[in-house]
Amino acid sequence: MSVLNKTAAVIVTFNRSGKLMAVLDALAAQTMRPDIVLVVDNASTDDTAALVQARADADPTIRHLRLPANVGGAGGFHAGIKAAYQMGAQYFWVSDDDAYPRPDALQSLHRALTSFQADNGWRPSFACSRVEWIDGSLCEMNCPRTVWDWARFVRPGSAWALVDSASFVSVMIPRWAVSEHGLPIADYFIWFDDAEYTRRIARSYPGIFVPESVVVHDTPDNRGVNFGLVDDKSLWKFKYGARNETSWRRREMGLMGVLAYAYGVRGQMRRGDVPSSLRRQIYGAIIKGLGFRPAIERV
């Protein structure tokens, strides 16, 4: 691949070496193999480091970026994109350690990005895949958000809808978007970092959903983010999500945006019959988000 198309795959991992190895196998089988496969290791305590190093010894495209502590998915994607940018990557394929791309997934995203710009004169800020769950259904947590005129450029053979928000599960981002809009917010730690980032870079121009690019997300179940599902086990993640989205809404929409969000969360928790003790903690996270204003780091 030429310097102008230099592509880095950025995968953030933590203690899931088995699934990570399956991701590396899938990347090795790509019809357009990435020039760099950067494994961002959130200080895993299993055998991740040894397995990745063994792969890197046999394949020079694989790099192991081991972080000194677990900084969450947000911190990992921040560090990984920053490192890949410094390596000169022109495209960043970003994904979790439990999502397996089909052999032509990366090539399809790259082709869509370049073809869309050549055919329509607009440069998409990202391209995202169709994310399927293990049974072939759409993965609910990874459905991108369309813009109002999403179908403007949909054509036979290039049914690429315009979207302004996507998850960090098989999304390809061009270098110019990182140069102009900076890096994901590391301080989010987990949840809403991908939505914030793709919405931020989509200010220049929306991204595109590329249905012919398919990945399989190997999660325990197929559930979207709904505050009616909060329980003792998942509470910590929902608290991060509530704090982070509140912070973003305060920044982008002001207090009215936060109030609308809090009202929606309240409705979801009531319909889900979430215990009052858990509801109070979610409301506490929303209040915390009002004063949470993390900085955006530029490259």
Given for the second form:
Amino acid sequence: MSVLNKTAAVIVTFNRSGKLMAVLDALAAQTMRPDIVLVVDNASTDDTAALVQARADADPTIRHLRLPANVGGAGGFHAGIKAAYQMGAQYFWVSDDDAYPRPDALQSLHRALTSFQADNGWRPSFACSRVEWIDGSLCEMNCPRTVWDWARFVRPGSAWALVDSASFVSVMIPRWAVSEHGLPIADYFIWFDDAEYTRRIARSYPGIFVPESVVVHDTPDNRGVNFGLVDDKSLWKFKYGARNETSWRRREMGLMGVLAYAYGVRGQMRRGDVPSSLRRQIYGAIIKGLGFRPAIERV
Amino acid sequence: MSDLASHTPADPALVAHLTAGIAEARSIYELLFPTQQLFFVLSQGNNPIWAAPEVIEGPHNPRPQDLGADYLGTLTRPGAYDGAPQVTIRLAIPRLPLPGEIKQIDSPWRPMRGLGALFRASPLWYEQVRYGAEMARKRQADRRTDQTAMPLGDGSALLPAPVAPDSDKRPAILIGMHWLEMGGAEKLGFDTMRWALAAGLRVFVVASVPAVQRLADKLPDHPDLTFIRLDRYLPHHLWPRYVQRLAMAENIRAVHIHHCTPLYESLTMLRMHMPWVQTIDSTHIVEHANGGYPRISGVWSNYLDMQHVISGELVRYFRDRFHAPAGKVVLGRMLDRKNNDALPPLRLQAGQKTLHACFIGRLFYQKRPVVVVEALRALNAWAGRNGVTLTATIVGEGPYDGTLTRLLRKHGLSSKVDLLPGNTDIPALLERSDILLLPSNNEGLALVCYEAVAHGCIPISTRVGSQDEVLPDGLLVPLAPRAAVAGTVAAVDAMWRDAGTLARHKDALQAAWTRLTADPTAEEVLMPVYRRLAQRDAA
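Could you drop in the structure for the form predicted together with the partner chain? We only have the form predicted on its own so far.
Below, the chain from earlier opens the complete complex, with every other chain and molecule after it.
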């Protein structure tokens, strides 16, 4: 809970200028507008730079942080939160370039964060929105993970479940959490950076799921993260995911945690009839993850 | 367009908290610097207990760190005259403590680095190693620490001595606490507040250690009592100047120190500028590592008018080490005359088929909670061999909470040992307990032993501090952890097996109780001082 409410929106984008403009429109229409809209541009090669610059000329809250190379979503969120922290933001609203917040989405997250602490004494490490797909159904890949006593403070009018893991699609993080736990791991490049980060900051206290804050995630299809869905096209992402989660499990749970993870991945791939050549590559990524120990950068 | 987030109104409760904190801090500095021009540079802190104060006397050029992300703004208090010196005070107003911090702010205890495997293999051997290190420090303490009372000159008649100014305010006392948390010294501190109020003094309370001050809401609810949050807002090096200002402004006639280091450091200021202020301290435990507060008190003994102690051991300590003159060191037991009626019968009977043991204390290393569990484990084995049903209760909170739970589970004692919080009804527990375990690393004279005996429960304690003043030899066990565990079982076994031994211990406890109650109590030695102070101006 802060008396200072300066809020920065951190949007990481890569070659999706059309969707990004829709996100900026949605942010401009917020009932509580962010003081800073930081567009972290992963060296897009389309017209992103020009469009963002044109917007920034008309709207002083928009800042264009163009990175020299594509460092992936993880690198982008790392750089964006770091820059917003240096700009003095007290809250960081973090999201993808294809997620459109409803007009009261940010205000609901902010209100939930402050009200939760005022009512219950504890300060949540983050607040995340209900992420819907374009047809209004729950977006499968953005469903937060609850803790065992998730219902502890759920009451009519403030039905905020405790969660310890969320995706970087409309999640609001208070400054103290970044001060205490550092930045997302840039070296992950893509996948699991959000899960690692929210689980890390949730060690202080879990986050809260705020269902009245809604964003629409405009993805091509509505699929969760399941290794049974690995195909040639998505293999590269799954490999990053397997390496990163293995690295995290090695750090947090030791070898037994990695073995349990590998067993689970094996089961998903078997049930999904994933071709053996792809399976081998996923196992290779898991083995790679055993020796992958990226540093956590503090602010 | 809608408002930006930074223009959103803050939560009113938070605003009230910050406003109150700013007012507390202002009042401290406005008293300390009555004529200077004050600039308060305020920020929102992320620490629940400490405002990280920085005081810059003289002109100050603002720096970027004055205007960080948590910057709230500035306040100016004009000087009393044109050209008054400037003082800049940077403060980060502490945030409200979280529920977990109110319960326990210390991190969970962990074994020392490199000794984790030893602890997992044998907690008792781990304790034994730590005990060895502690004793090595104790042997070195006498060589390393100052054990001489600092000289105090009386001044000469050549120069006029300061005299107390007239004041239109009723006499007051400044009571300095270590902190407002659970503990024997703190209990005495709270008692002295009540006694001072009863004597007619106005009472100002300060604490030296930044903390949540959990017992602040237990301070006497009295219009004459003021708790000043120096612990949050004032660096220790400024305490002497503040104490002098407060004493002048509020007609403070005495300072009573309860383990409050910066008040000892204020004694020079008081002796030089305000020699009429009576200085008193109360001490409890000689620490192994450095002598603790009794040693500090001994070093300052010439600056103190009265050194109140709670045990005969401390009387001898001051007399033998610091050559304190007769009459300055005053014994006042932490006993309440109201409870000094005849002792109830001590409950334990030889050959009884059930045994309830209890432990009551903060779960910090000093109380050695790991040794408590190991003693319970050994007692459980003893009970099994002798057909006795053992149950136990552990009361307390602290960094050892988690360790204790895990150890009890590991030893299969979870179903036999209840873990209860610090606010448990202690008299009721003692009235259903046969023995009290107290395997402390150090004690002055543990109050809980008095309480146990007064409720019919037999204490078994390590031979530390002045425990031998309340317990007979047969109920005192060695300090070394393994020997303490073995000694505890042996003591219980001897009383359970032999009715004669049990009767001798009961008689010895009765005799010790009679001896102790013949000594004056803390209230009896301090109240006359307080009354004299209160009546001096009234006369």
